[in-house]
Amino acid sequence: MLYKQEHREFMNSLSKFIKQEITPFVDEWEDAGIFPAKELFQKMGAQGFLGVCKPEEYGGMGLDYSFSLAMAETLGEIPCGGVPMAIGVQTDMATPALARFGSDYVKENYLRPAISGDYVACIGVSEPSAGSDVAAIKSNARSDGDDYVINGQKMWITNGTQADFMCMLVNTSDGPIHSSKSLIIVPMDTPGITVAKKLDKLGMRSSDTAQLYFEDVRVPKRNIIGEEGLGFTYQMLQFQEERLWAAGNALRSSIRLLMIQFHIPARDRFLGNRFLIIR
């Protein structure tokens, strides 16, 4: 992607963020298998990182998504995988769809806390039997009056044990699979919501990946995002994000790793127009 003088400003300011408060303290927070992402998300947050284009009513930017892509790639040059996901987790995967489709309650409540890093957020759509089958998940929310009720599990969940509050796909109806499902935001200190454990990974372990249990946890009705039933749809759109974000981030740091594996010092890569030549 080519980017203008814009972009490359922001990424200059990124980079610089990067070398003073993430990358002295990498190996620091692999070895202990987390980092404080409340403390860095509030660094960011203070920025304007974690909002590039979410609503400026809200605290964010206002920007294009070219914008978050050029974010994406910068955090590539993070010397690991699991600091660069667990932001992407807040800026592009946990929060689309509440800045898309959210009403004024939970953006205020959620997206602008997020926004400023006060919050930290994670994704629930995984289960143990639903992985990229996302309609098959299990969880499920009943009607109670003004709320509903969840129970179920999430696997693999991203910021699990750190968490302020999850974007969570749920089905809230026995309808047809695709229109059966709802986004709701779960607040991750309700009662009923258990973390089982996190997960002792062989990579990325500076991000906290946790399995987390819901039983009988109440949430009003109005932490829905969007309507009722379309969920899926949301879930879907809020991939693409997701996706295109993954994308963005494997940029540089490829090319970082095929540098380090072929021993080729950092003076000898030219930046330019945002292309990286190895000569």
Ligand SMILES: Cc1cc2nc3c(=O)[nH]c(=O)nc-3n(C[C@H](O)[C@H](O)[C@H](O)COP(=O)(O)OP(=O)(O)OC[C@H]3O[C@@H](n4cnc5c(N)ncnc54)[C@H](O)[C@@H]3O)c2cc1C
Contents of the next structure:
Amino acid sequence: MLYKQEHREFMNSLSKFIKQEITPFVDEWEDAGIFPAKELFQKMGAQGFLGVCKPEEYGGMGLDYSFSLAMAETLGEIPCGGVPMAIGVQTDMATPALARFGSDYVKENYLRPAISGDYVACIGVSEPSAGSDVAAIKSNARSDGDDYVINGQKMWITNGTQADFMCMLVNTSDGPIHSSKSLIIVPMDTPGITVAKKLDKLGMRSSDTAQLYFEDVRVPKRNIIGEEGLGFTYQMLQFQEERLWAAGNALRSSIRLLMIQFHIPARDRFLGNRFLIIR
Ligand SMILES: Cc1cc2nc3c(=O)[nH]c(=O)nc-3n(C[C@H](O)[C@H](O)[C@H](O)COP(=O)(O)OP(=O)(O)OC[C@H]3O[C@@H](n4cnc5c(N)ncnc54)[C@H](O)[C@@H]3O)c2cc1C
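Having displayed the form predicted alone, please output the structure of the form predicted in complex with this ligand.
The next block holds the full complex; its first chain is the one shown before.
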């Protein structure tokens, strides 16, 4: 990625934020198996970091996607994988579809507080029997008057124990598997949602990953993102941001791992990162 002066200034201010507000606490959060998402996100939101490419109308900065990549790359300076991933879920995995296809209601009530950091977001796609094969999800939302009634379960959900809402992929009909799904915003304090367990992991420990059950969870139909039946397509588009974000984030974090492997002292690693990236 060839960055301009504006990108570099943005990356420098994020880098400064990381050094002050994240890096000193990483060991503690990795040991605890969780980090205080809302507290950190509110600080990030106050500086505009959670809405880099989101519309200005809803509190975002309205910049182009190159700035999201600059952010993902800079987050690679955090000396762990969990916190950057959780931030990436908030900015580039659970919210792009809201910005792209959400109604004014959805944007005002869920996108705006996700950009300010007042709401923690999570993305609910994976299930025990549906990982890579997204079309195989079994969770469903039955129409009941003005509501959907959701039943099912989601697995490996990042921010799952702390989230205020989930952008959830569910089946809304029995039709063909690619046109039977919808993306629905589910407030996580709705009755019927159970955090079955916070999963213990070998890596990315500071990010909480949860298994969640949904039993007769009633959500108003106005919480749908875009049109019913287009959820699979919306999610495939949302995955594009997720994948690009992950690639950008890996640039600095993987180089840091290489440096650790080659025993380059910590004090030289940051300079080394820059050197390797420039080369
Ligand atoms: C730390 C962590 C956080 C996560 N956070 C979230 C989250 O926030 N939200 C969410 O929805 N999900 C989340 N996930 C789930 C993640 O998206 C899935 O793990 C991923 O989709 C892969 O699914 P799976 O684990 O079921 O593996 P599988 O789909 O069973 O795949 C296992 C292996 O088989 C290979 N494979 C699969 N299908 C084929 C095929 N047809 N041909 C050849 N090879 C194949 C895969 O490449 C892989 O190597 C998270 C996972 C982890 C580990």
